[in-house]
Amino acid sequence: MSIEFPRGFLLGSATSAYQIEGAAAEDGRQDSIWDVFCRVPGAIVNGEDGLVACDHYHRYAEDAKLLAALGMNTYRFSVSWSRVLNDGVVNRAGMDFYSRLVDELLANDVTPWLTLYHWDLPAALPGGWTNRDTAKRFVDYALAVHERLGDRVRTWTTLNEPWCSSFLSYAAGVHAPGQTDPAASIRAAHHLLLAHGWAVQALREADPSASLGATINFTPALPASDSARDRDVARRVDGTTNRFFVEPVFTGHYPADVLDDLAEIWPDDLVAEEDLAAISTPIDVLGVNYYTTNVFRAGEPTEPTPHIAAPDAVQVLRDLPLTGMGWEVDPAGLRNLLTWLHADYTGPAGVPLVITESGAAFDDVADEAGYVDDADRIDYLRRHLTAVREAMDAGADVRGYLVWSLMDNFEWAHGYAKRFGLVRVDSDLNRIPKASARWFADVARTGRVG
């Protein structure tokens, strides 16, 4: 059984730039977060960091042409920050390396899709997003980019998975900056939001034409049992992992059970009168980040964790596939995310869907050629696009499907060991197409599926 997608469906991948850039102190480039996090004895797999990655930042017109021979109509890329300005002047050199790159992109006939921030804030700004003045920087920031790149880039995601640049990395501790404070996860977190709402309005007033949006990453939660424990802590996880970050953006608004639930860490000064109605900005496009579906039952409080208002969520795993991250392969969650999110939030406001991540790490063994048959990854793909059409179906307006990643890269405190890649890199950093990439090069030039 085949099925097919819309002329116009949008079919590419996505990257960031710590991830692949590399060059990580050349042409003026400044510390970012990452940079500094990658420093810390223990808190990367390896003692790995981005200071080469990929080497994109060299080979980005090899990519371009790669992205074009797989047939994508569609690429996803990260700015980064630390890159094109240093201490609000703007970096001439690190803004080119971003020029040369839309040029190449629009050259080889695939539309760039810019993200503003994927995670690697620049590590001179104090406080980080703890500290309310850094989404003001942000709106600056993204003006100076949009200056520069406005004319040839359409699509505009402010931010990418902010649940990730939050909890994970002020509550948790696993990401940069590694802080473990669940307080300074809600001020990050608000801060976030209210840097992506400034930023709204404020491209909108330089670009009216210009598609804004957010990127937001959804893990929804369900109950082991139907047992009162088990289902409150679901529903305290999902506060805080999704509706905390779609919530405001749609309905200028907060969870009133979330807030309840973090009432007694919640910053008392933290929301100032205007700040929601900034944050739930109208925006024309939400970008959804979808890996699996977590299922949790209640257990014995656990500190630090991401989940600050259910430290007693333990996941419970079923039987189902597991990809190399140990995540659980659940297609139906993202037929199940699409159709909620349409109906509660971007259908009323009449705002398309794009999947702007999707895909799975698997432990991938070359042959001598180098030559990766990754069955386990083609089978991911052929199921989730098929849960996206599924959604479609029953009404959801969906627009695009971009896979993570373009190649095998920086996997942040993982480093190299989790590969993602539709394509492999290997130690010499050669690019070689795996048969995922075949196989998704032909669906993207086709839009069917077989």
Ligand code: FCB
Second form
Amino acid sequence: MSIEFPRGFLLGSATSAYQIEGAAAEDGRQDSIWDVFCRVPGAIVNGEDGLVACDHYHRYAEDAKLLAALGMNTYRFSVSWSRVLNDGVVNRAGMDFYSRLVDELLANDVTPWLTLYHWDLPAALPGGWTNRDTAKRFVDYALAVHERLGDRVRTWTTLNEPWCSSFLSYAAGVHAPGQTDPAASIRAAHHLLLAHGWAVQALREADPSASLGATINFTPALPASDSARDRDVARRVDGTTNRFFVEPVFTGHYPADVLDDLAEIWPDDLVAEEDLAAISTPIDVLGVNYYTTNVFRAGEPTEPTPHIAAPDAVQVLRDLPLTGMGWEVDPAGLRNLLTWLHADYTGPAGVPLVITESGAAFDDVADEAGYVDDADRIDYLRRHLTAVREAMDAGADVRGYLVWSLMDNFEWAHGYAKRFGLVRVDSDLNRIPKASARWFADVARTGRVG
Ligand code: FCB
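For comparison with the form predicted on its own, would you give the structure of this protein in the form predicted together with this ligand?
Full complex below, order starting with the chain above.
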């Protein structure tokens, strides 16, 4: 059965600065917290880092042509804060790179979608996201980038996946800066949301017609059984994973049950009077990143954990296929997520949804020419695109689907072993489109999934 998306539906792919650019010390770029984290022994599989990555910094023109050759109408990339500002002062050479990239995209008829923050905080900012001042610095950064690129970039995302840059980074220690302090992770989460809200206010004032939003990663949490304990553990995981972020952005309140769950460690001095009003400043689009749905049962507490309200959460695998990350393939979870978001948050606010990341790592096998016949990835994408269409048929206002990722890249603490790309990047950094790239190019060109 073939499905079709409406005209103007965004079909493209996403990447992020630290994962692809390389040139980590070139043209005045300073360290981000990821450069520092990569130097911590044992933090990254095989001790890998983003020093060279995919060398996109030098190959951006080739990559823009690749996007066009693959029929993509939209490309979501992120800006490296520590490349464009040095101790708060604009680094012209760093800005020039993004200006050239945007020009190249536009010359190839690919619409740029810019994410300001995809985890690579300047290492020089004291206290990182635990410091309220970092949210103020973020506004300066947002305005500086907008000043240079706002004439050509019309869609701006403040944050990518604040759950990862707070709970996964400051409570579980899995991501930079690698802290394991639950109270610090709450501070980080609130300051990230504040940075988002203040940046939306500032950008709105600077550019009333720009499309502004945030990208939140949603991992629905379901109970393993109907027992009260399992249902409660799933509720608590869902609270800090999903509702902690979407609820204040759309309603101006943190979820009451989450505040109860975290009461003992919630810092009293954290939330100032006008913070939630800023956080709930209206946005124009909600970016949704979806990879999987998780099922939990109540078990023995473990620390450190990103699930700071549910250290007793134990994930249970269902009888579903797994990706190379060990994540369950659950397209129905995406359909249900979009329907829920539309009904409870974005629909009433009149805000459209765009899938800003969806995709899968698999254990790709390349032939002698470097070609990967990745039927598993095609199947994943086909099923998730179908789920999006189903959610739209049920009334959800979804305007686009961007694949994670354009090309194999530095998958954070997993290093380079986990390949999410539609395009293979070999050890000489050649770009070789996989079968999935050819398949997706057809979807992108026709708007149809055959
Ligand atoms: C998301 C991140 C992205 C990539 C994918 C696999 O959480 O936004 O950078 O790591 O997962």
